[in-house]
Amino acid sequence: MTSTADKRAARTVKKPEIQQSEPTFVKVVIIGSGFSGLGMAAQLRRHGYNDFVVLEKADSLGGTWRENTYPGCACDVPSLMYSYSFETRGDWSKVWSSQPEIEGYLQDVADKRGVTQKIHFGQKVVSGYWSESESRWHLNTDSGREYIARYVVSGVGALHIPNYPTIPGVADFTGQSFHSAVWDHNVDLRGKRVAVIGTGASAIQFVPHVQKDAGTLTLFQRTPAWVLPRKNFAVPSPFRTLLNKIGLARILARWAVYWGAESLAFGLNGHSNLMRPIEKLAQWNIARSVDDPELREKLTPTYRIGCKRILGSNDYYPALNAQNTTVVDESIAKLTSDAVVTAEGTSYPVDVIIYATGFHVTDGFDQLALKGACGKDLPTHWHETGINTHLGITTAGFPNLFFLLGPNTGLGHNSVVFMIEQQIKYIMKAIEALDGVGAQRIEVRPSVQQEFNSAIQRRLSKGVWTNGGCTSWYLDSQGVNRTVWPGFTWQYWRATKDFRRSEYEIA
């Protein structure tokens, strides 16, 4: 059987030999080739725009679905909805697709839509600035190339900068260690004493696989997660045939998934008591899988479900209930050469440490060191003012810069691909509006941006992320939710379906 790594190697597009040359002039530069960047590129093609490039730091496309290759990696949104509306697929093998299948889907879309040849691989954007006299962006990559563009569309996403915990003694550990987002497939876990630090979405998926191979598994848990029962079953062949051949069937099935997920927004946004039945289901999932009362108590959260990301698995709790697994909820004090030591002084000998500690989600935009018309680069500007945008798409002080899956457009209940598509449509309307009047520059009015952010934070103050009794990765270092859209996704569709010129300064 061909491995995932072999398949990727076969499909990898070799980056061209890049030599210092004259700047590359294009109308649009897209940064990133995940769902956001590829979707934007496909729609530019669809609307007849060919003067664009996609800058990708790696040597193959896929974003999050290229980076994360840990065992069991899969999407937690049903496949029918976690895909483009303009490129639906009916032959997904399972209800929740695995990483290789999603990565393959993105490659197929890029090839079919004529996007692959527009991607410049091995081009990581390291700096850039807005030229007011030219009304153009100048971007520099780590290869020494310069790109000059009228518009920049950021598709960098959030789940791509691994978050390593700060633990004393990390440098002293002599065993093998890696983050789940950069899984070391050369490490043989069979019979080893393995420590997993973290219990987030990635750990829920890979822990059952590690537990089967490891001699012993020690899971260090800071805060337990709510995990609903979920069996990822194969889609029956007759149903796949129906969806694959009949477009209307795919549309109806997709909308059924969409509205089913959308109903969860009631409980997340101001009506948290509606989440109690879901909590009961999650508690049952623990009770049926874990026979030790003390362990059940460790694994039962004290916060309202939805405050942190809601997860799903049928094999996570059984893995923790296994004889070779120990769950530790004591805080970690330090690492030694061969052990993890807790604050209580207990030492747990280990051979391998796997960090399942998530990503720098709200800090992901720090990678966009682009100096705007305000005279400051984006990270500095936002560190001083707070992360503020209009609709998560534009920000004052940075003309002709657009974000896909930007601040406060993430979701806790539905598919972010839906959000990305609404943003792409909005950006296309903005570009077409400027082209229609021969304008060169667009910047959101600060008053419009402030009104949007004030309204967003008022709504977030009523949601479960604020009132659910937890601290999550949805919050930035100041405790402000800069991640989630506080409402239904159809409300975001309504907010972005029309491009209002009055909200922008256009010149």
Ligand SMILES: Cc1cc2nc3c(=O)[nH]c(=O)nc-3n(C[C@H](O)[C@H](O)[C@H](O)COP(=O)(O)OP(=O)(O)OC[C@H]3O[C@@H](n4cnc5c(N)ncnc54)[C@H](O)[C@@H]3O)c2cc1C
Contents of the next structure:
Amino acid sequence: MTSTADKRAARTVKKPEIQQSEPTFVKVVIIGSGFSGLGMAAQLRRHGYNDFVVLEKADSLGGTWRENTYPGCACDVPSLMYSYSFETRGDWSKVWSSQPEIEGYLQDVADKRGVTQKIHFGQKVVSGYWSESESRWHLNTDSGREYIARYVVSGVGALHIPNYPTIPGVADFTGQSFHSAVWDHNVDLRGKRVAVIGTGASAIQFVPHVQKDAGTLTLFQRTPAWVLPRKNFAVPSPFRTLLNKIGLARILARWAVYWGAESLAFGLNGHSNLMRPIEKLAQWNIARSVDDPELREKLTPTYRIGCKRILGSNDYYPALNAQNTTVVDESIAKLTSDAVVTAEGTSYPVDVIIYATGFHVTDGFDQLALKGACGKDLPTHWHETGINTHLGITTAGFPNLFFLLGPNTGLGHNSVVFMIEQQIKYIMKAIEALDGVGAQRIEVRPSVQQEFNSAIQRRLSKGVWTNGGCTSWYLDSQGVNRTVWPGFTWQYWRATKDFRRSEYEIA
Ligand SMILES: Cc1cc2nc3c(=O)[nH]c(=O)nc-3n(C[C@H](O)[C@H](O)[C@H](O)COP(=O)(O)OP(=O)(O)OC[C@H]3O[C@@H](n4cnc5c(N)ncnc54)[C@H](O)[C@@H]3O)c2cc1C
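Can you swap the form predicted on its own for the form predicted in complex with this ligand?
Every chain and every other molecule in the complex is listed next, the one we just looked at coming first.
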């Protein structure tokens, strides 16, 4: 059987042989080849634009779905919806597809849409500046290449730079350790004493697999997650055939998933009492799987469901109920050469530590050191002024720069691919509008941006992420939510469906 790594190696496109000293001139540079960058590239082609490149720091495409290869890695929005609307598929093997299938899907879309050959792999954008005299961006990559472009579209993603906790003694630990997002498949967990630190979306997917292999599993939990019952199952063959053959069936099924997910937005945004029945269901999920009342209590969150990402699994709680698992909710004080030691002084000897401690959510942008017309680079500018954008797509001071899955366009309840697609359509309209009048420069008006930000922050202040009694990666260090879109996704569709020229300075 061919492994994911073999398939990836076979499809990996070599770095293009480009003359080192010559800059590459293109109309559009897209940064990143995940759902965002590939979707943008596909739509540029569809609209007849060929003068673009995709710069990707890694050696293969896929973003999130290239990086995360841990056992059990899968999407948590059904694949019928967690896929492009312009490239729907009826033959997903399961309702929630696994990582290799999603990575394969992205590869297929890129091949089919003629995007693969437009990707320059191994080109990490490390710096850049806006040239006012040329009305162009100059971008530099870590391999010494320069790209000069009229427009830059960032698809750098938010969830791919692993966040390692700062625990005293990390360097003293002599066993094996790795982060879930860079899973070390050479480490044999069979019979080992394994510690998992963290209980977020990745952990609940891989913990059941680790528990089966490990001699003992010690799970270090800071805050429990709400986990709803969820049985992933193979899509019955007749249904797959129907979805495959009849486009309308596929569209209807996709819409059913979409509206089912949308119904949650009401409870998340200001009507959190509506989430109580869902909490009851999650409590039942604990009760039916966990025998020990003390463990049940440890696993029951005290915050409102939805405040952190709502998770789903039928295997997670049984894995924690197993004989070889210990759940520790004391905070970790330090690591020694062979143990995790808690603040209460208990030492847990371990051979392997797996960090399931999430991602540097804003670091994708922090590393995007592009100097705008304002004279500052983006991270410095946003650190000084706060992260402000218009629609999560454009930001004042940075002409001709567009974001995909930018600030406040993430979701807690539906597929972000929907959001990405609205952004792509909006950017296409902006570029076409400029081309239509022979303009070369576009910058959002600061007043428009301010109005947008005030409005969404007002709405977010009523949302469960602010009022639900938890801290989460949705909030920045000041407690401001710079991550989530506060509302229904169709409201975002409505907000972005027209490109309003009056909101921009166009020259
Ligand atoms: C395990 C996991 C499961 C998820 N499941 C879901 C789900 O079910 N539903 C959902 O809606 N969302 C889910 N998400 C969120 C997921 O990140 C998004 O759905 C989506 O994949 C983001 O795509 P993207 O293209 O914007 O970013 P990414 O997939 O992160 O891709 C960004 C790309 O940009 C490249 N890049 C970054 N910086 C540079 C640079 N400076 N120069 C060149 N290249 C650069 C990266 O290498 C990467 O390839 C999940 C996330 C994880 C981690």
